[in-house]
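One chain is shown next in structure tokens, namely the form predicted on its own.
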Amino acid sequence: MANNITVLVGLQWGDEGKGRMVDYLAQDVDIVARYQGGNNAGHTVVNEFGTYKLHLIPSGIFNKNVINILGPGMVIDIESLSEELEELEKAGISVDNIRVSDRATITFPFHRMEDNLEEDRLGGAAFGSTRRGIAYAYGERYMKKSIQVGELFYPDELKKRIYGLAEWKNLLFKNIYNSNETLDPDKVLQWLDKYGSKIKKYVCDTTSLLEESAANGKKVLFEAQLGSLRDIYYGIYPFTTSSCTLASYAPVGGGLFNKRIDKVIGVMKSFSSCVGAGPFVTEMPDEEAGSLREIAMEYGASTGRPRRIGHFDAVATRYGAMVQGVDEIALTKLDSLSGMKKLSICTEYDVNGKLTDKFGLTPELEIAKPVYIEMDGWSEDITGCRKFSELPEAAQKYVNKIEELVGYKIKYVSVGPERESLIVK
């Protein structure tokens, strides 16, 4: 049976790899959709072509023969999509395989406003946001204010809109926040003219095209942003982010409903990294982490926000392969562990003195305590490696151990940031 429709999805807490592993994939597939999120977090992608950082753009857009779609299920921040556009053009990336679906919803310069003023007032208790706005811009779709990228189009409806939505916004900021900021619509309009010129080229009815194109037998990759534990359905709520990240809200976020998803490929990271508020079970003491975090370069890609490091999570992780459904693993980063003596992996919580291996809801996470297994580690430079057996024997040992933890299969092993370094295992 074909494998044509694939979902590509974090297990983690996000930054888990999965821009790396879209732009391997993508070499063979000939749609890549981003079915959720915003420019709230960043793929970064090392390939021939150098070092990117993508936001918004799928990290197909390296392929020149892929169609890129940016799917309904996406907040897309106009302003924020013409500056990566014009960034890959200078750089002579094509973007000219870039679609943008008319039902997705724009996120507006109020919204990162509003995203200020919110974590301002919280101060010590703030959900560590991005600061982009995406949680008002998902909070309004549901709230039935948002703007589609479709009524670009529509210039007399959108004005109408427009005058009622700062209407409303600006009651909010006087009464609620005591701002003195205030809403000019006609300058919202001057905005939507003027990024919305730049990127209207792109914008189409992605479901009929994914349709048509999967009815046609082609190859496609839905791209997830964030991982399991930051789903606001599954993850560590309230601290999440505001869309669905799960594989199976592809059909839905990337607009293809009458083919079934043949293959869900969950990324994971050889160790455990998160940024923003939130319980961290396994997070290590900062000196300790500090040395791994220069190593494996962990940096927000959107927000250049130095991570929370911790040893790999057992629980979380099976956790997030389950809710994702996946079918095969990734692992990335196994690189960065070389040099470590000691490997350590949590197998269970302890959590008020009683030992569990389930994943809790956040107040349970906040008091719980890791209970770890040790096991050696590597001083070898693996990053030439490109079979499993060439890798250090403790380097294979301590895989196979969280293959049997998670209790799913790793199919790739990741050693390094570029397109070929990766073991096929």
Second form
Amino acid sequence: MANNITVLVGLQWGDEGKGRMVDYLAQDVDIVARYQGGNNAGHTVVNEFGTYKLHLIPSGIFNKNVINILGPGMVIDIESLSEELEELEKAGISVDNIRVSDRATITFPFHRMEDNLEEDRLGGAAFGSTRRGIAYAYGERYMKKSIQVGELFYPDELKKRIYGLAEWKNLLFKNIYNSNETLDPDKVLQWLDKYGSKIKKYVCDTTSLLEESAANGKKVLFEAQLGSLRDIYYGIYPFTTSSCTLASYAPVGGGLFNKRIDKVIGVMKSFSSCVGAGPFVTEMPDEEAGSLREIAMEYGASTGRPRRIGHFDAVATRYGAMVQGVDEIALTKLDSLSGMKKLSICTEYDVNGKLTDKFGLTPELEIAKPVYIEMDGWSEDITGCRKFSELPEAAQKYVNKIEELVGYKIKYVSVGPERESLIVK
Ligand code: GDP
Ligand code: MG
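Moving from the form predicted on its own to the form predicted together with guanosine-5'-diphosphate:
Up next: the whole complex, starting with the chain shown before.
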């Protein structure tokens, strides 16, 4: 069977190294399509062109023959997109092959404002939002108040919609948040005009493009943001993101209906990391997390915040792989564990004295205690290994154990951030 339609997803809390894997896999595809999320994403790609942090633009952009689609399921801050396009162009990377769905949702500065007002109001109980307005952009899509990117081409209608929106928003800012800020609809229209003019040439009906390409046998790679455990339905709600991060959603958020998904590749990190609030069962105490955080450079690509660090959690990751319907796994950052004397893997949770291997609802995760097995570490630098057999025996054992516990085949082992630092098993 042809493997033409592939979806690449995260199996944990995000930041597993999806950008890195998409950059590698995109060498062999015709189209990369992001199908959810917004500029809260941070995908770091390291290749012959340098090191880039992508937020909205798909990680296939460094392959000049690949068409890179921002799909209908995304929320797009067109100011942020304009900046990202400019940065890439300045670095000599061609952005001619970008296509933005006319059905994608626009994220506005007033969404960022609401995100800030609400996080500030919550104070100590805040979600740890990236404050990019993502929840508000998605929320309004469901409330049917959003503006779609393609509406930029209908200025008269757009003006009416923005005036209506401003009236509603001003009631909200004034009466709920007691804010002195008022939203001037003409300023919003100016903003739309300014950044809209920079991105209009990329906007099209991306679904027709995908359908036609897939019908002609082109290879498509769907790229997800975040991971299973941040999915709006199956994740650690309400500490999730505001969209569906699962592979099953790719055809909807990406826009492809005449072909089925052939393969789902799940990316998982050799240990755990998590940005923002929410239960994190295998979290290491700060003194212990500190050195791994430095070695692995675990700081948010979008926010620069230090990521929370934990031991590998087989309960969470097995669940994460299950909800993705994963076919094969890419394990990343094995090199970051070099030098750790012992490695703990969580195999079960202790919930009020009862052992379970089930990944439950958030209130249960809040009280779950990790049950660990311990494995030997290794001290060798493994960044030069390109065959599985070249890895130290302890590293092989660690990978095999994780594969057995998670229950899906590990096909790739990443030993460095660079495109070619990869073992294909
Ligand atoms: P994403 O959000 O899933 O795309 O992941 P991020 O890019 O936010 O975080 C992954 C980080 O790990 C990035 O800084 C990558 O450059 C880096 N990275 C990815 N794979 C490896 C690896 O195998 N080893 C090392 N040392 N770093 C890696
Ligand atoms: Mg990231």
